[in-house]
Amino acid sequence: MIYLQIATNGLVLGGLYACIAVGFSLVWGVLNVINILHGTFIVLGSYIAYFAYVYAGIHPFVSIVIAGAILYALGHVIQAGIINRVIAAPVLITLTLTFGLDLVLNNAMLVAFTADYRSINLANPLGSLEIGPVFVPGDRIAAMALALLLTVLLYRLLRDSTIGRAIVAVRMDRDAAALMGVDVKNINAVTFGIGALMAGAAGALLSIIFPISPLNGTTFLGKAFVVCVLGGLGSVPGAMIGGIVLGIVESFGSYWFGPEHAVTISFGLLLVLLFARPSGLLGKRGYE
């Protein structure tokens, strides 16, 4: 029976991992930019939810909208004003640039908020759900459901909207998209903004589960990287499957080998998949 509880915990965690990774995967797959800022964006979303709850009484589930809007604006400005100037450069240049921007933003948060861990203690938690031997806190189930809903909405945006089809066109062939009248520079900024929006929304959801500190940025970035490689670049369904796989693997690995080895197990899984299927579970060969 304990294995059923572990699998359930893994599924809940995996849904949140999918929301963490989908924005990172989108930016990497469309812009060919490995966005080192992504983990810090997630932490910033958590801080927005924290301060909104502490000072305004706004529930973190509602703060998704606030965090997403603020992070979208920040991501759009950063991409249009800075990253777009070197978007055609080799991937190492954009990686170094986002690494430098991450240092600036992360250290700004350290100065503003300190490295102390903070947490949101909800005044009216949702209780818990018990199905036989399985016990899951209601807040975690709701957070997972919202995370998956956001991921599905992004998938529908890419498939059904004009801006979504333009993003897909740029991912497939940016030169051909430009010839067809797509404003590639604007699509780059919009895509980066959407990636930041998803990071901020994920941060707001994670704020009720994990302690909040600027030091968490690296951890979240590592999760996003693993899920992105597992699922495949630019694939929203791949991010969902990769997140769930990582969540279940980490849950069982923590039970069998101890929670201190969860990161080692996840990156070991990453190495195995890189050897067996470099394009990911649902990814297609894209940038070399």
Given for the second form:
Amino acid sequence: MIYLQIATNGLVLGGLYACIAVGFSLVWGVLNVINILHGTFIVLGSYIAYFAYVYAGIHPFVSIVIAGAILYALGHVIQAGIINRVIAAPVLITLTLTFGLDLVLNNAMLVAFTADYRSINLANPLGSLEIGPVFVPGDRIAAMALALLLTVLLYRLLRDSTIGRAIVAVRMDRDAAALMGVDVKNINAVTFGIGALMAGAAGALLSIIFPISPLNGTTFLGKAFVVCVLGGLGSVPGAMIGGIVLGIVESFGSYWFGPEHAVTISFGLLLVLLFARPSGLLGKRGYE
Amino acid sequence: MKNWITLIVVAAMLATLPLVGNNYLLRLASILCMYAVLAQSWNFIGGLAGYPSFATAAFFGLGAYTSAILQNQGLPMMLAWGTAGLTTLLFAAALGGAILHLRGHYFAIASLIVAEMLREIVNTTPNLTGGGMGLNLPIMRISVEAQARYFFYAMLSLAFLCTATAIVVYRSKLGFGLRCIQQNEDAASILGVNAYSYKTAAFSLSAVFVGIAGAIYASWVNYIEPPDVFDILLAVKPLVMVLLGGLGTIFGPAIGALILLMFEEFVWRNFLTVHAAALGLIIVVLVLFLPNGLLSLLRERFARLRGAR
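Swap state to the form predicted in complex with its partner chain from the form predicted on its own:
Whole complex next, starting from this chain.
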């Protein structure tokens, strides 16, 4: 029965991982930019939720909207003002650029918020749910549900809206999209903004589960990497499946080998996958 | 020939430093040589072959830990350094076999992950590596001044060796093949360049000196811990230095190392709390405005002067 509990924990964790990674995956897939800033964006979202809760009593689930809006604006400005200038340059250049920006933003957060770990203690927690032999904390399951909802919303946005179709068009062929009248630079900025928005929303959700500190950015970034490679790039369903696979693998890995090995296991999995299937579990071969 | 003369003259000038400099200056010069080694090594894979490697931190930490563990088992220091270099070389050759078929982003990430994994492995094997507590090294029984000189000459010799290797490689068939791979790997393969073994050779070259530098560093500071020697910045700084000095050039990395070190020292002294942001800012400015390095700016200036005459 313990396995059922572990699988549930993995599933809950996996839903959140999917939400962490989906924005990262979108930016990577559409812009061909590895956004090192993503982890720091998530932490910033957590801080926004934290301060909104402490000073205004706004529940973190509501702060998703605030964090998302602020991060969207930040992401849009960064892409339009800075990254767009070198968007056509080789991988090394854009990756290094976002790394530099990350150093700046992360350092600014360290100075502003210090490295102390903070956490939100909800005044009215949802209690815990008991389904047969399995226990699930209510807040976590709600956070997971919201994370999946956000992910599905993003999927619908990409499928159904004009801007979504334009983003997908740019992802497929940026020159052809430009010829069809898509303003590619603007779509770049919107896409990067949406990536940041998802990061901010994920951060707000995570703020009720994990302690908040600028030092956590790298951990989140690592998770996003692994999920992306597991699921394949730029695809929302891929990120969903990758996130859930990673959550379950980590849960069982911690149970069997001890929680201190969870990171090694997920990175080991990543290396094996990169070696065997660089285009992801769902990805088509050759489309890289 | 010009390159050899430049190298020998610069190294000889640096070698006289202990006669005039104090310990502070010697420490800076040792770090300079270490940085030059890291940057020059990265240049083999990143500058010549055009593969964005972030594995430098992994090689550095691996070298440091190998040497530290061996010395604690009683192996003499120099022998431990050599073994660390060899271990790193073999590790890179094996790793290269696994990840060098990846291109672009995938290679960058795979190489980045290696340091994280090694760090976690060190953290979770406290019996061998001391885990998060770190590891102490045997202390040398000589005076502080003698130690400063000793490690300065060790780093200087390594930097000399590494740059000399670069000069040889750049003019060799290997260097030519790597440049072909950088420009168009598929075309190079078709024309008979064995891309796989060339890349593996470049990756191994980019590891061996870094491993030894890590080993020397460990002996120099007497104490190592995972966040210190597997620091992700160790993987990024070489790249910044090479970008500063000029990609794929012989003396670019060393010049970049000097510029970065002076900048770092200035920032550390004056704005300690924002030193990471300052480094980030140079990266941004560098990437946006000087993608070919500072030297390219000077070269353009010279070209314009000549043209005007």
